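The chain that follows stands alone, in the form predicted alone, written as structure tokens.
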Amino acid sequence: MCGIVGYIGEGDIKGFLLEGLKELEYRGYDSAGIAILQNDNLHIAKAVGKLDNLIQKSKNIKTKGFGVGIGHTRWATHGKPTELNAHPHQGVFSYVVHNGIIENFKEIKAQLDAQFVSQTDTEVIVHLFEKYFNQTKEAKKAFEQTIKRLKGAYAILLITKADPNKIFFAKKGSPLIIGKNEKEIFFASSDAPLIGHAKEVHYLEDDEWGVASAHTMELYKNGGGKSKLSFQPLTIDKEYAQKGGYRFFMEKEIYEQSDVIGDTMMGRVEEGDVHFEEIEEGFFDGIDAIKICACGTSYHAGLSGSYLLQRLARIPTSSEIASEFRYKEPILRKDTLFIVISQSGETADTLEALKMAKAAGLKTLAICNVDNSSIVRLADRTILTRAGIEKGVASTKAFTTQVMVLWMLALLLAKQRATLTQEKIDEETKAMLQTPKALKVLPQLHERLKRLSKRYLHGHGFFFIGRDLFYPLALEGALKLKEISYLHAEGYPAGEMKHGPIALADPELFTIALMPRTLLYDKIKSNVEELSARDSTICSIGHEWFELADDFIQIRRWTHPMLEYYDMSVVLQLLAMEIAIRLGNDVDMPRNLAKSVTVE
């Protein structure tokens, strides 16, 4: 989730730097930094948080005449937010931006005699070139032959000094634009950067690859020969480019799930092995109990962690709603792991929560997504989700990943505590390193619920129902409704319904049923049928076609029950959407509430 820009020209060579970086902050402020080259010299600035830092750092570099830059904003996947682990990444002469991952760079690393001064995966690539045009003493051709050895997802900015007027650039699997007017040629990760320079654009392709320069622009297939530049007008604003041509900034953060899931687990997930270079060993020790405590949609995440503490780890686990924790007189053990969740980190009663197990002196644990906000700075360990920016106050994005990390820790404690096989973890991970295809969009699906959302703007309300895993499910399906459709909905046990609220059964109540196949199909089967019985009206989601349902909305065949609840993950969120779209409403900010609750 990183974002990068680069120039070549005449003009304010900083000022279209740190400008571009600001329209591009929303995919990472760990940190940020910029290199130009200009008249053989060498400017560069880095700096730790948000770009106000990098402007600081940078108000003493000037610029006048023709140069080239590049620059970069950080979300952290290898190595710490600091500055040595900040971009550009130099050798001894050239200087690099990246946003992706080289998924072979310990490999790579291992091979070069090079002096490494951060831990990230992208420091290989500039020591890399370097090496290729020690041989060659052709910075084109070393370039090639260095985006030859990598393996992963990438955009590539280089710059140096054996080639000083020249920007190289390569992409495979992450965004990367070129821009250019009469004058200047600009790159960025998105279009939003390049409104108001640029009058024309080009959208690279995997496996493109090339050399600007003020006169010339070569384009290259990686492993084939020349590739054609296609130019085309920007005619788009700055608001549109910003959401990347989505509708809302919900929508687009719906789809960036299947991206930014990758980068949750980067690093820390590779196949029968589960690990967090944040938490040291015998972090867990002495611990005989969890206590989850969150509030809204991180509270349905905790709660899904709960069952899955539970299940892999057999450690008892409750997940506690944070605004209702602290008044409770709660009984706080020192062999308890207390764990907060927030996606902000500012949450103010899971702040208080978060104070109370301090003051208790037990063992803390934060899982957010935005690294020096107060829960972080608080807590004794936190592990990041490395989500991104999450714009749309419904959050979607920011719960997919929570959950993600409290699967991860628990087959970490499973494999501390050896409660699972070696086997049970391999199937596990495995099915993990499956979780981007099961949040990946179908356009096939979303065009389904558009249509089937207009079935579902009347009524007197909503049941969403699951068993085990799939009610917390429920509870957050029903909330996104609630947050954007302003639709009355409620999350139930399926189990529960004959318990009471069945009574409200009739055909203008709604039921979203939450079918797994892998989990209690059985079950849930009968709870759906019971509701149907009494004339309710029913959307099962599921791979199996229930013969009762009214609508039916299927997703892919899984094996593995967490592959299932990550698929009607996106069905819940989309549906939630397109409802609340037909009712004319502000997806992005709905009426009453804010992003980061920060009172109690």
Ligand code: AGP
Contents of the next structure:
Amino acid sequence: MCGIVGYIGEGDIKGFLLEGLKELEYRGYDSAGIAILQNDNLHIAKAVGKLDNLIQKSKNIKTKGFGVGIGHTRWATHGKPTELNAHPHQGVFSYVVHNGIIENFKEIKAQLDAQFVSQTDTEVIVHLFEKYFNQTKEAKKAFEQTIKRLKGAYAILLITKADPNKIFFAKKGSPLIIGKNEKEIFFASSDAPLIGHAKEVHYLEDDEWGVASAHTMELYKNGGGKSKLSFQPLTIDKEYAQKGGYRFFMEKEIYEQSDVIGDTMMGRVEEGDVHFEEIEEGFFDGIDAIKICACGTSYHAGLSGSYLLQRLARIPTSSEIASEFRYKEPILRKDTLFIVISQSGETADTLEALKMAKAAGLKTLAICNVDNSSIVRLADRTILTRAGIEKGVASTKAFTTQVMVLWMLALLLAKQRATLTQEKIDEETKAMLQTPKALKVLPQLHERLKRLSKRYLHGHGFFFIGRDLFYPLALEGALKLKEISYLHAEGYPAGEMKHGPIALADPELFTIALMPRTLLYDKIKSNVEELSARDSTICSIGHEWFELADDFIQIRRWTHPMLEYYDMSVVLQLLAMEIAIRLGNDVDMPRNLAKSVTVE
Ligand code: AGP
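Next, report the structure of the form predicted in complex with 2-deoxy-2-amino glucitol-6-phosphate (AGP); the form predicted alone has already been given.
Expanding to the full complex; the earlier chain stays at the top.
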């Protein structure tokens, strides 16, 4: 997740670029940069950290008259957040900004004899462009050839002294919008930077690329002919734009999951194989056990991971709540890999647990969403979840991407420890590659949950129950509901209900039963039957119609438990959100909570 902006015209180029980046800062803020070209004069500034640093650094850039400019705010995927890795990246006479991941950058890099200065995947774009330009002497042709070579996801803006008054642009997978008024052309990753500037916008489709100048705009389809520009009036206001048209950031983030999970897997999963660039061979040598430590939702992801790691990699794994772990005088053995999970990378208890593990000499690994956070800086290795900034206090996309990293890790370890056959690994990776589908919100499902939510606004409490992997998911479903609806909810292992909690069963006790068809279906069925016999109101979530359910939420038919897990995650998030909305709560900023808990 990064944000890009572009400008062509005679107005305040620097002002538009910096203001635009401010609007996009939520997409990443580990570094930022701008490049402005006025005929042959180039102004470039880059800075690590928040945008204010770039504003300071670009103070001396003064522009007057016509020019073109590009800007970028970065969320590191390849290479640390340093000034050298910050965009725009430059060749000898051209400059590029890019949002996305170029999967085949290593292969392209190996074929170029250019001087590379960064560790990013993006830099290949500008060198490749210049190589083709030097051959063809035609910037448009060179850009087209460049785009044809790229695999992965991208939104690209490129400016060049070879054809100085234009912006070359391309989109695949990552968002890119063109805006215009009578005098100026704008580019941005979302509507927000364009509001107040552009009167009309064109939303680029995947595989479209083109070239724009002050007076002309050409649009093409990669591998095809010309494409049609269809500008429409830009009428929305700023807040609406930031939320992408959704009512709450939480809703936007739930819907985003099916895309961001692709970012989490990008360059890491292919059919039959999983690897992490950030973990060198041999890192796991000597590891015989795993301990996972985290808080809240991240703990629930960790608990899910412990089932996956044990099952797939046959490695003893335990998951603990960081605030408990810290004071129990834990026994820490050097053959244990210590994994911390955190969206923010700043949670005090998780950070302290990590310090304890480091002090005891354990190998440490962070699964985190925020690069350069305290936890990332301290851990031996980090796998970034690449979920993009999560604004809703109730964690959604951070959770599903954390679980994905753990699933990938379990498979990587299974491969290294030879605990699975290649056939089984193929099966797992095939399922992984289907998760974007499982996380896709179906409009009819959302509509059903909206309606259903009105039946769950009262009562004396909710039990979310599940077994195996679906037990941590039940915990997560209950946490989602309680933190935004303020209703009492508990997650419980379904088989454990008869050891006490079943005493609470009556029609005013709502049981949300997670009933996957691919994992222990008959077992969970008996547990739910026991509750139904005691008159608890049952809402079952699964694919198989369950006759004792008072309400039934049907998910799609999947053949892998993790796909049922992901499908159900979306159901639980939406259900909690719709109940909270009906109760009139501020879903994005629930009472008494903070997004990042930096105190003990
Ligand atoms: C969940 O929706 C919460 N916002 C909360 O439980 C959160 O997961 C917890 O505070 C841990 O935060 P972290 O992932 O940033 O470490």
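Superpose the two forms; the largest set of C-alphas matching within 1.5 Å is the rigid core. Model, not experiment: these values are computed from the prediction. Positions refer to the first chain, counted from 1.
* Asked: Superposing on the rigid core, do we see a C-alpha displacement of 2 Å or more at Glu123 between the two forms?
  -> Yes: Glu123 shifts by at least 2 Å between the two forms.
* **Post core alignment: Gly173 C-alpha displaced by 2 Å or more between the two forms** => Yes, the C-alpha moves 2 Å or more.
* Large Cα shift (2 Å or above) at Phe510 between the two forms, core-fitted -> Phe510: C-alpha displaced by less than 2 Å between the two forms.
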